[in-house]
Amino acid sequence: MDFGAPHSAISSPAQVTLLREDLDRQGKRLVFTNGCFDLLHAGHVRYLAEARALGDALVVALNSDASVRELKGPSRPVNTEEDRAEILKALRSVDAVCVFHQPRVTGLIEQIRPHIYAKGGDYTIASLNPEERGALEAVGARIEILALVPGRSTTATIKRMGEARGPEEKTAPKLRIGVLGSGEGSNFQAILEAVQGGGLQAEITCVISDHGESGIMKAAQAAGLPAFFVDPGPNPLRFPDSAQKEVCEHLKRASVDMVVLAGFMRVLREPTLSEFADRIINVHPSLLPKFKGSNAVQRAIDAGELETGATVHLVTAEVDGGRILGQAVVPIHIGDTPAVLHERIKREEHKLLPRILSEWKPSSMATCP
């Protein structure tokens, strides 16, 4: 049967309930996937095989242009949703695209009401959006995590694509830098205006915030640069599992050499501590080891210190508990309240803080500087 319209491989959300409705008359049932499936590759075709043999239908539902670029940045899809259709719906495997425009598929979750959900062992089931994953408990689907094909992703292509260049296409490489911020974002623009001035020689190639109408979004758009937001839950004191890949996801797109925290209130976990391990940098406001944690700046005019500073270091596990890459010294005043002094800590942190970037070669991104 097709389920797409004349010269289309796209199918309505409709079709697809209909398709649904029909198999489990017959007590078969339906599996769904979805995803980009930008550039296929192998891994896509193998997994798609893998997902299809779950039941006796398989339903890929596709980003549209639009969501795709929402959460991979302006530079994609590479190819358009009809393209992508098109060869999806080649594949012995798929019976049926259907296009969906938000950014997550809930909507289709609950109207297609899978009997399967399959995905792939990037995710775990912790770490599936929780909207999403709220939707399939509600419709009764069965989550099925399939185990991925090594080395085979759309990031890896475009890389490997890049590096394909000939000699005389490639120019010097610039330090590929990924910026996470909670705040203001005034760390930020001292790297932006570092960039800018070409003091330092990089490219910002991704920001990310957990407020979305953070100072730091609302300064990486007007630099029209790729700024995404990252749902971070309800609870203020947790960083769920799939925030914490979809962070990670985003760095990976962006091919980032560096990951920068610069005033990002959550605690970075896996998997973005191993992906970037060695190559993730924090600045905190004081002399490390001194005054870990939170409050820092308060904590040192409480103890009676006569100077403190700010830190930039490798983050670790351990909460600033990774090795210093370099520290300005800022001197306590009598009668510094903690604003006070922290504006004075900034303004040294501008300055550290480029300047650790612009000793990182992209040469040696495995090494620390």
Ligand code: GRF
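Positions refer to the first chain, counted from 1. Note that the coordinates shown come from a computational prediction; the quantities given were computed from them, not determined experimentally. C-alpha atoms forming the largest set that superposes within 1.5 Å between two forms make up the rigid core. Compared with the form predicted together with the ligand:
- Once the cores line up, the CA of Asn235 ends up less than 2 angstroms apart between the two forms.
- Superposed on the core, the two forms differ at His44: its CA moves 2 Å or more between the two forms.
- In the core-superposed comparison between the two forms, the C-alpha atom of Asp65 has shifted by at least 2 angstroms.
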Second form
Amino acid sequence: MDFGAPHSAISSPAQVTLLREDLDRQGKRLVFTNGCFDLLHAGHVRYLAEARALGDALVVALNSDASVRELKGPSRPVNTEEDRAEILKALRSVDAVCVFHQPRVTGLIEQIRPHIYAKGGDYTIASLNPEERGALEAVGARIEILALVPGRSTTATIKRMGEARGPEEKTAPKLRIGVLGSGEGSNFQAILEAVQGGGLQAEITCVISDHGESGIMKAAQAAGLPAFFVDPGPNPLRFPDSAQKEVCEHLKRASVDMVVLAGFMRVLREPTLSEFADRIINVHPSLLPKFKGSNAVQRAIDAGELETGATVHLVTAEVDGGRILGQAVVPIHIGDTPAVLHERIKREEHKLLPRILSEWKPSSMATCP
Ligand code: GRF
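Having seen the form predicted on its own, could you give me the form predicted together with the ligand?
Expanding to the full complex; the earlier chain stays at the top.
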């Protein structure tokens, strides 16, 4: 599956600069506009077609996810920058899409040096940001204010969507889950099947792995879910600060309500522990507090236990030490190998984990910071 396809919709500023230079040579003009374009509606489509008609090619500078959040608040964007770019790029009027990460688009204007700058009619030339206007004047861009299409706006779309929701959806918003895993991904698969079967009112909005080729990554990609590889670096025992931050960014960008560690073989630390405090759970193959840490299945056999099991617990800074939310007991049979016993434990995990998730109430989130 070509999961990387959406990324190809984003052009680098250098590529767009080449496009502008090419147009220059042909005596043609590049039009430039910018915005969030979160939920594309007919107003956007008409605006972009009009902007494109001002010149010979149109580049859209798209606010990154972080800058949309800064402008519009934590519930936005609804769609990721990759998706927004892919949708825009599919329009006949759009020749290139660039993403910018700063609150202002000044840097891109200076680099690309467009011939024409188009802006929607909610602005006047006088109300343009002075810094952006200064940059436009410095590069000699002509500024064109285009009339907005009445009644078409993202805010109006979101309002209509709210009105169109059924009463059940209105009272029970779906839990947005981020899943982290390193291995086979059978627990992820169990959650996915519970979601797809309707037993779990949730959606998996983000899957993260420290192994690009792991079973969980492949299963997430096959299901068409956003799946991200976070490079753990060379040391198998470490998960460096940069990777910890990247994990947290992915989870925030996917607006997850809760995080599930389903066979994630790294220790999750800050900033995720604070950002999602009391909203991170882990599944562990033992009856905690017994056999915390690695090789829990092997150690239960070696200790001569008659039974072991699976535990779902909250994740805190103490490895496998957070509050226990549910457990399932599994017998240990004479002659069990760790692999055979682990498979028996996993069968219980696959029931326990979706059950704990389905019992997780949005009200339990309200008590969290
Ligand atoms: C599970 O047994 C879980 O308890 C442990 O890692 C295993 C992950 O298995 N933390 P899978 O990748 O979900 O198949």
